[in-house]
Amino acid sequence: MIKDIDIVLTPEESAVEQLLVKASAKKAGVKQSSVTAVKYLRKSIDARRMDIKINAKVRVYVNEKPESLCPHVEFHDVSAAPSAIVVGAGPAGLFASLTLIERGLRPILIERGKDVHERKRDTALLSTRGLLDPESNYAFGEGGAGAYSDGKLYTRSVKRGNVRKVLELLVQHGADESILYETHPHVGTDKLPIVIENIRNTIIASGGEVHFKSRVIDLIVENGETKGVVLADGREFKGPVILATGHSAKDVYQFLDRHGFVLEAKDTAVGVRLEHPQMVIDQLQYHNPKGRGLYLPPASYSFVTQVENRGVYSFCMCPGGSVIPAATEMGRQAVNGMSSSSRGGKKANSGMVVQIRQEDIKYKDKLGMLRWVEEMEEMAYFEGFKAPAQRMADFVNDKVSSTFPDTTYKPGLVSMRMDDALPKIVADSLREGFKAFDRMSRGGFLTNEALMLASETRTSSPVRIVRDEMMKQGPGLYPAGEGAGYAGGIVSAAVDGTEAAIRLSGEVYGK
């Protein structure tokens, strides 16, 4: 017998298997000795009060052998099938490639950066010595910008494609099964590279190709139809193209514009990384001066407010994580956050960003928002990618920080007023936003124990490739993911890449 039940657990019951089995057996009305397994179907934390509970739906197996909650997808040999080119090995490109294989097509995956293991050495050099490889860093390389991140998988894009299948394919390739039931699932920067490598191996084993250190510099366009791509080393690959290059590949917009594809400036959000002691966040979110205790995970937060009708909000919150240099070119500074699967670090960080609209900036052309963001990154640049920094309360009170708390940001810090490192509209909005967030948390969030680092600029693409107009221009090109301006995060990019592959297979090959 198998029974699915809704149950409310204590943190200890949810974390200790024997106690979970006991509580589930009691709720299901069966003998504990007859329960062969209990599996979560859904799990969330209710931390609204000090008496914290875990709301869950579980599957109780009574004298039954438990089955996997994740169906296995068979990827067949497509080595003799028609080909399609996928540019970019981030989530959109990887899942586009898997989908092409499922639909009987052979993906040729082209990535400007290095494989996920070689790339790790380059990110280490950037973090520890400030040495940037413009083709291999935290944005470029196998896995894309999400490979060395928290690996957050939460998305609101559930109506745009099969989110569940994306999660199941991640589990099939090595992610923990918990991502199928956690309310805010994550993989972690220590585990995600393994999953990415396994996906690559599936593509190759199925007859696809994967090319690293291969930067696409142009499209082959004939009579309005995209016929292939040109690489920096002169090689050409022929076939319909899924363009899944990510929002940091700014050179792509240049050659698209040259060929007359329709681009438009897009609103974005920019700001800083804010780093707190994890204990402070645990105390605030779990309403307990002792923090999270033995059985609760490191706490996260999500804040949003309006400052003069402008959104100010937290973004990409990383409990127990680190702040990293996310720059892709010399002379421009960007920061981001990451954390391991355990989220066991002593610091918590989050992007704190401000909505920027077209009317806020002086540039009015289609690449104007991109240029404005680049200028903001130039304001924050110091040699070796040292980050402009200021204590949070000092910023609000307009005081220069003479000392800093411990930080996870390895390249180093430069004491600087955030008002001098950020555009005025961003600094003013953040100041008021921080006051609002402190009120929401009933005090304690706005503290000099927290450190601001500039600048957080890679929240989303400042350019959109207008896909509706592209369809009128001719077949053969399918922009997907964050770089196309239609996704924001690992799962939404994967879903968008999947949908692009479905469109290509149907429109070009009738599959």
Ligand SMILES: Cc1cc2nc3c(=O)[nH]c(=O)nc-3n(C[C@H](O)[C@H](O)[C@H](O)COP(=O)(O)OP(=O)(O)OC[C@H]3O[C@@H](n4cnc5c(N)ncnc54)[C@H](O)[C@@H]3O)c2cc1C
Second form
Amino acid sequence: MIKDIDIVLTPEESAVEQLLVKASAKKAGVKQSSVTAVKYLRKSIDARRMDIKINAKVRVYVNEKPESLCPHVEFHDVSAAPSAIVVGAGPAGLFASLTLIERGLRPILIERGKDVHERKRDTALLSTRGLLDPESNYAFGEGGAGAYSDGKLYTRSVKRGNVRKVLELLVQHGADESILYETHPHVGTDKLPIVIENIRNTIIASGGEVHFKSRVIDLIVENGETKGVVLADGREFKGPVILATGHSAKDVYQFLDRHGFVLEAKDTAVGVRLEHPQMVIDQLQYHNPKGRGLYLPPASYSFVTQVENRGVYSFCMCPGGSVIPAATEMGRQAVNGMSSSSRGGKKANSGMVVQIRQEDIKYKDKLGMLRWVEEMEEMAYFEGFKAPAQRMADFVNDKVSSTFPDTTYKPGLVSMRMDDALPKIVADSLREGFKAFDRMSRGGFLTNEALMLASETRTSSPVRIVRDEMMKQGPGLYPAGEGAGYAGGIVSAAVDGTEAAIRLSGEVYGK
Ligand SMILES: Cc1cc2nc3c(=O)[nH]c(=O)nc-3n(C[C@H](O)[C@H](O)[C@H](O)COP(=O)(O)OP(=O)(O)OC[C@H]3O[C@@H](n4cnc5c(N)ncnc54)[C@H](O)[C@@H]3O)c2cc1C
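Follow the form predicted alone with the form predicted in complex with this ligand, if you could.
After this comes the whole thing, all chains and molecules, with the earlier chain placed first.
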């Protein structure tokens, strides 16, 4: 017999298998000795009160063998099938490739950076010695911008496609089953590379091609139709093209513009990374001066407020994580955050960003927002990607920080007033936003134990490749993912890549 039940657990019951079985058997009204397994179907933490509870739906197996909750997709041999080109091996490109195979097409995946393991050496050089390889870094290389991240898999874009299938395919390729039932699932930077490598192996084993260190510099466009791509080394690949190049590939916008594809400037959000001791966040979120205790995970937060009709919010929070240099060009600074699957580090970081609209900036052309963001990155650049930094309370009280708390950011810090490192509109809005977040957390969030690092600029693409115009402009090109301006985050990019592959299969090959 199998019984699905809703249950409220203590943190200890939710974490200790024996206690989970006991509580579930009692709730299901069956003998504990007859329960062969209990599997979570849904799990979330209710931390609104001191007495923290875990709300869950579980499947209780009574004298039954437990089954896997994740269906297995068979990827068949497509080596003799018609091809489609996928540019960019980030989440959008990887899931576009898997979808093409499912639809009986052969993906040729082209990636400017290195494979996910080789790439790790370059990100380490950037972090420890401030040395940047513009083709292999935290944004470029197999796995894309999501490879060395926190691997948060939460998305609000549930109506845009099959989110569940993306999660299931990640589990099929090595991610933990918990991503199927946690309310805010994450994989962690230590586990993501294995999952990414397994997806690559599926593509190759099915007859697809994967090319690293292969930068696309142009499209082959004949009579308005996209027929293929040209690489920096002169090679050409022919076929319809899914362009999934992410928001840091600015050169791509240049060649699209040259061919006359319709681009438009897009609103974005920029700010800083804010790093607290994880203990402070645990104390605040779990209402306990002792912190999270033995059975609760490192706490996260999500804040949003309006400052003079402008959104100010936390973004991409990484509990137990580190702040990393996410720049892709010399002379331009960008920080971001990542964490491991255990989220076991002593610091919590998150982007703290301010909404920027077209009317806020002086540039009015289609690449204007991109230029404005680049200038912001230039303001915050110091040799070796040292980050402008200021303690949080010092910033609010307009005081230069003479010392810093420990930080996970390895390239080093430069003491600076954030008002000098950020555009005025960003600094002013953040100051008011921080006061509001402190009120929301009933004090303790706005502290000099927290450090601000500039600048957080790669939250979303500042350019959109207008897709409604695509078919009118000529067939054969399918912009997808974050770089196209229609996704933000790992899952939404994967869903968008999937949808692009479905459109291509239908429109070009009738599949
Ligand atoms: C440090 C960090 C942490 C993050 N953490 C999270 C998180 O926890 N959760 C979350 O949801 N999101 C996170 N994000 C955002 C997320 O990674 C992106 O939204 C997502 O990766 C976008 O996917 P994409 O496939 O559209 O583009 P990308 O991931 O940017 O991939 C684009 C790929 O295209 C390649 N490329 C670019 N130009 C060319 C060219 N001309 N020729 C060939 N190849 C090219 C690039 O090298 C890259 O590999 C994080 C981002 C960063 C940088």
